[in-house]
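Quick heads-up: it's one chain on its own, the form predicted on its own, in structure tokens.
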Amino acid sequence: MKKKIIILGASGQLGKEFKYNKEFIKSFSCSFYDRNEIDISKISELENIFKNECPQFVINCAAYTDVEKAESEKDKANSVNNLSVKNLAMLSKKYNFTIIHFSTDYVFSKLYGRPFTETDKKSPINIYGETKHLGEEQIVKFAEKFLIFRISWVYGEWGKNFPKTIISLSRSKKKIDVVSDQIGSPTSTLMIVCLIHRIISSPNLDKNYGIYNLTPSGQCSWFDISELIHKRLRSKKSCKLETISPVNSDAFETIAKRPSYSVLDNSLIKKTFNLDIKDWSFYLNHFLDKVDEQYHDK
């Protein structure tokens, strides 16, 4: 019998990756809910769904992810990333389901001279990171069966993201400046869904609940990402971009502070679930293969 899974936040870029992944929806009995169908801040709405559907897993893709706007919309960000997560955590215990939740590399900022591990002390430096940190704490406090996956620099086929922005700019700009002094690991939504498929199917899952870093191997800057994309696109007729210049973060005025280094160590998740996780460039190239026809002529 297929495992029953509810996916919340189904209209976001990660939620849509689950919704349209043929292997995932074939393997499990899935129900998808977006923010127009359920308000996750209202515990009664969540409870009605869980009573009726009796899920074994609830995958929470609902999140407030606008790092800039969070600085002026703290209450809104806190409602989605923290208080609503508390509702899910408490209900997971009441209705005996495993909650799968996504956190972020932005819960960290203090430099250790190495990638961050799951047990490093958190030190968010913006409102977004703070609300995601608080959401993690709600799950740890109230849920019994949970998996928190810290992901970073997320991109995919749906929604707005950095690689798609660079692709778009390459069609209209001859020269762009890209930040080179922020280091992280861009994480493909397709990679996330494929790995969670594997993890949910793991026979020893009930012994391995907890917090995991779920990112590709390796590290890069935003500039490195744009350079790889440009190398793939520059031979195409529709590509006007000639030069990408590396610049420091202070070249762009932003409201929210961002960590200069937020690489996550993925050793624990690889070892625990016997996963083969490749370098960030492998997944980015795969993404570019998929969107190539959509954005550019051959």
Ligand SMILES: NC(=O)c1ccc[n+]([C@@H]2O[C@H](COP(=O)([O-])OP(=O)(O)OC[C@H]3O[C@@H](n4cnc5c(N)ncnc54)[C@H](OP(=O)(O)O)[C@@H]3O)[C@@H](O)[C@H]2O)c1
Given for the second form:
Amino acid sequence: MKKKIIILGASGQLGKEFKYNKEFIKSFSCSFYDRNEIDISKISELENIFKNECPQFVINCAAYTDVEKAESEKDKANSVNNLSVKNLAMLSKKYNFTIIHFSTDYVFSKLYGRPFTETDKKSPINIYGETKHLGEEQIVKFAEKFLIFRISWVYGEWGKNFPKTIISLSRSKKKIDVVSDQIGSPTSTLMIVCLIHRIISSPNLDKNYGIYNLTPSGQCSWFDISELIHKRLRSKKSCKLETISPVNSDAFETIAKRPSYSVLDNSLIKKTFNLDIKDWSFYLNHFLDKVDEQYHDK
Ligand SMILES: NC(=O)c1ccc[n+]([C@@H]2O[C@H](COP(=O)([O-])OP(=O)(O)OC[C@H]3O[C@@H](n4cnc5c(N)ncnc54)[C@H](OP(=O)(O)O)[C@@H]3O)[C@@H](O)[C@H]2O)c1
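Go ahead and give the structure of the form predicted together with the ligand, now that the form predicted on its own is out.
What follows is the entire complex, opening with the chain shown before.
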């Protein structure tokens, strides 16, 4: 029998990657719900669906993710990222499912001179990071069977993200400035879905619940990402971009602070689930190959 999985927040960039991943939907019995169908802040809507469908796993891709707006919409961000997650955690116990939830590198900001491990002390420096940190705590406190995956700088085929912005700018601008003093690890939605597929299928899952950093290996700046993209695109007819200049974060005015270093150490997830995780540039190149296929612009 295929495992029954409910995916919430199905129209976000990660939710859609699950929804349209052929291997994933072939292997499991999946139900997808977007915000119009289930609002995760409404406990009665959640409870109805769990009662009717008896899932073994619930993957929560729903979140308040606007880092800038969160600074002025703290209650909204807290409602989705913290209070609703508490409901999900409590319901996971009541209906006996494993909750899979996503958190962020933005729970960290203090520098240890090395990538962050799962047990490092958290220190979010913006409201989004704070609400995601509180959501993690709710799951740890109220759920029994859970996997929290900390991911960072997420990109993929669906929704808005940094690599897609650079691709788009390359078609209209000759010069752009890109921040070079924030260091992290860009995480592909396709990589996330493929690895979660493996993890859900793992025979010893019930001995390995907990928090895991789920990012590629290596580290880079936003500037490094844009340089790799430019290298791949510059021979194309549609590419107008000639120069990318590295700049410091203070060249762009933002409402929310971002950590200057938020690289996550992925050793624990690799060891626990015996995963082969490659460097960030491998996944970004793979993404660019797919973009190539779509645009046929050689
Ligand atoms: N994007 C990143 O760089 C990044 C980095 C680290 C961690 N993460 C985490 O990764 C997860 C997936 O993020 P993502 O990039 O896929 O974000 P996303 O594209 O913004 O998707 C989030 C989805 O959640 C939905 N949603 C918001 N409030 C809801 C509610 N009350 N009930 C049901 N659905 C609701 C949104 O719907 P609407 O669009 O209608 O609001 C949207 O479809 C999140 O937990 C996020 O915190 C993301």
